[in-house]
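Shown here is one chain on its own, the form predicted on its own, set out as structure tokens.
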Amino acid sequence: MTGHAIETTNLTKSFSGAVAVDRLNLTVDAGEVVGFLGPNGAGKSTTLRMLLGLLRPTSGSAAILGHATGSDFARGHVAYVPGDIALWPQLTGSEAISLLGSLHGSLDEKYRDELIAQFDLDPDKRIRAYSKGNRQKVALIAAFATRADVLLLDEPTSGLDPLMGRAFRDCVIEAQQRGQALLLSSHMLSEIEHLCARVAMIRSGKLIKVADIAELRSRAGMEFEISGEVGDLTGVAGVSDVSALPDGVRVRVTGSPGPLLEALARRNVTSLRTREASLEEIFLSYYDESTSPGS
């Protein structure tokens, strides 16, 4: 496989004046997963639908594996979970596994009845009978067993209990290991921090960020709660966001923690207490500089 599995160029989709996807310009290569994160009408399910070939794009371009979206080449190479699937009432989990299978092309059977028991789905039941959990089980297992080069998944644990959370996790390593290429649209920030080791942060249509979350945590830096006589810290290299406490005080280190704990040596320190920042933080903070006024 050469180039990109996923790219887009200046990817733009409008609704009657409104621009709903503006100039997107996202890589995603085999046997990566990459996090596609952004609040409700960010523009994420749209991107999607592009990549699928459901919508055309105003202007610019999508492709997968170096051919057009909506292409049969394109359609046959991407496999989808939407976090709300639509599924034949009348059919059983097994006959709509197969028919969403046979929209792809093809299903690894051996592979299917795997994920039917890792996912502890009754396949003989029929759709009408099923919670939203299994329903969404069903096209989880339709999408992975297809063996597609992409995926695109979009809030794809929508009403999966914690154990069913942790199968769909496996799944995804699995994927990536074997070189499927992966775009994960999800509010639960801690599956995208478990799973993804980049991610693309959009906002009313627009990409504002795309990094690794390593150099999101460095950025961000970590957080020290310091018990003791301390002094003022506001003048020690990297701290910044200094607040008190009722026996010490608070602060946030950028860089190296080395010249905060060299200062510290000096101090009677009592206990010390290092965290480093959630992604749900740093994701927070970039949507804060992004609205923020002159941005």
Given for the second form:
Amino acid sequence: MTGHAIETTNLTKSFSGAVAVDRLNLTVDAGEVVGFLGPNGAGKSTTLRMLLGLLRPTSGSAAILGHATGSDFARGHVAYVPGDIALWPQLTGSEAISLLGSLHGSLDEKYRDELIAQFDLDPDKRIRAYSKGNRQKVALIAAFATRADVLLLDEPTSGLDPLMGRAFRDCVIEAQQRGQALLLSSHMLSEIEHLCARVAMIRSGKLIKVADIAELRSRAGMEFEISGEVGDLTGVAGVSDVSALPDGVRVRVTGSPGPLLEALARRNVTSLRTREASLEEIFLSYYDESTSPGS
Amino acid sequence: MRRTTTSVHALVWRQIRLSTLVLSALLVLIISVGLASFGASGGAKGMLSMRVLLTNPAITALYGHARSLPTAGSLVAWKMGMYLALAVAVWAALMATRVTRGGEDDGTWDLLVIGREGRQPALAMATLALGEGGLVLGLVTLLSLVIGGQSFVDSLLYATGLTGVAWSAAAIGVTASQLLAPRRSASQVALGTVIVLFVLRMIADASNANGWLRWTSPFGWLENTGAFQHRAAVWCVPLVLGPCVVAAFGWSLQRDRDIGSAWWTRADRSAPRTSLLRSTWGFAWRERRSTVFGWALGLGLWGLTVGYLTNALVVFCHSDHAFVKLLDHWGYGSMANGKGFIAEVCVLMSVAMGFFVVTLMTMVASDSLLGRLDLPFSFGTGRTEWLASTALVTVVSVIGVGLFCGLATWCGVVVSGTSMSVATPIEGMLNALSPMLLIAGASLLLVATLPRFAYVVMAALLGVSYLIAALGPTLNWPQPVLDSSVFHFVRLVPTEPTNWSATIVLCAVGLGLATVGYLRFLRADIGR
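Same protein, different state: after the form predicted on its own, show the form predicted together with its partner chain.
Now the full complex is given, and it begins with the chain already shown.
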């Protein structure tokens, strides 16, 4: 046992010679929600499918709670929600949840009923009659109701309306508080920002960054919009990206804002607005090919 | 409109081209071998002795009517014609439900029919593409016969009839797709209709009193065209008009319904029934039971009909010793009594059961390709457990359906007035199951290695295997070729003892293939 709920070591997957995931090293601990970010085709789903044992690694390894993925133990402690649910169309929602619960070996029936109410699912409808969002709810309810130690969520809220998105976030928070480990792949950066303390970013199969969101924000710096006669700020420590505004300047500050505030104290400032970098801006800075990602 | 319909046409062709190619290759092979068997059987002179055989009701029910067999083409059209038509009809019905109902089930049609002109031109183009597929098979048949030196007019007549049967089945498939959802239900009804139409032709040919029934079936119309016999091209008219009427009916049904829906569909809501969802075994049965019941019904009906013909054959043999001698001469001496006839029927059933095994086993491949295995395999189920459940349900279903068919055949025999122990057809059917483990093992290997093509490849292998077993001995093919056919080892039980050594070897090879397939499946990537 390594102590990590999820651990990959040089995990690699190639399809017909094309490398989809390249020597990926990642850990997720119990009670942690890690966001898994990357553009389309970056290798997120391939990584999750290897963690589930659906795809076999070309090289490297992956483990769930210290046991190799695909092993009986690993399978018994993981649940999954894909972004595109495919199930037998003649099953009803309730039957699909029962089937997945039976296959998993455990299903908290009381919690399942609560989730059905929380997600406002009609469980007697057949899968073929569900909308995409409702099919998504079936998989979410089954996954959370198993109380699996590790939850792998691959764009789990695609198709859900905002109200259901909130129900989903409540479930994730509850699962985290119970000590479950969650790896959440999503393009909804606000969702990641809300739920995850740490994110892993992948591009072209390579993990380019794993860091706390707070740390990323700190590195990305804060944006200051200063009105008044502030003069030239280019020489101030930590200040960069100085651009003129009609009534002042906009600057980015990396590290402590102290030197900037000291400099401003001696000038005629009429107003000062600050804004932290959003995850979207941080994400774009890492994925914009023209911009060199931070170290 | 042009862009929409062209897209539909191209898409449908893309979906049917592989199976059309495989079936075309099989048609060429079967017709070529059939033509060659004419010479090997003594040519026109040798066929003169067959005249007595051609009047027997049991034989006419199986193969259809023929006055004489003076040419190789006439032999092919008589001995293989109906079964080639049946194979083409099954293909056409399945392809029709796949491209129309299947397209609606998976949402493809939503994208295809949103054009300004609506969906009816799209359905018309899909039907046209299916018709072209049938036409290709007809042209392949025509060319195979003509290149084989047969009369152009008769070859054209038979090929037209075969094309008409394909069009009829495609029209039935298209109409079933408008009436029923999901695709599995539409396919079952379309296939059931094709089988009923074939059985109607059999009943019509079993006695003169029922001859009018030939008019009710495309297979009867095909027979009535009289290719290589009396030439009655007028029967090509219903073979062309019939499918047009049925397809137009299907086309009109589409007008007043929503895309994705059907006229008759199971209710969208249902109280949960979870008793079979508590294990992979239960679920494997739940998913296959309607297929199993469908096959049991179809094969049972065929067994009942063939069993009913036993008395006609036995009575005929008792009254005509020349006929018995002739059967002996052609290697069918065992058919002169009821037991022998049933033994022959059971060998034919073995081929059908082979297709049944392939259908059940390759459902794992289609589930995997549709992404349906992702969630079960991500919720704790092992691949071993899933495969074991599939294998167990297949074994139990095959034995069950085999016994049911034996029982249905016995009922037919008893109803016809012939005395026979129930053990006779049961024993014959159980013996017919001897190659099934090998077929299941080969299917599993293909599911693990070539899931997308598993069914088509297995169907082609079974077709060639049967061809070798049926015609190889007559054509004096080398022993290694004969031994390559699993059906070559199926003895005429109960008139002959079971070939236990061959059965053990077949089972051992089957287990070997299954083991390799299982190991490959454990390492295979799952999903779309």
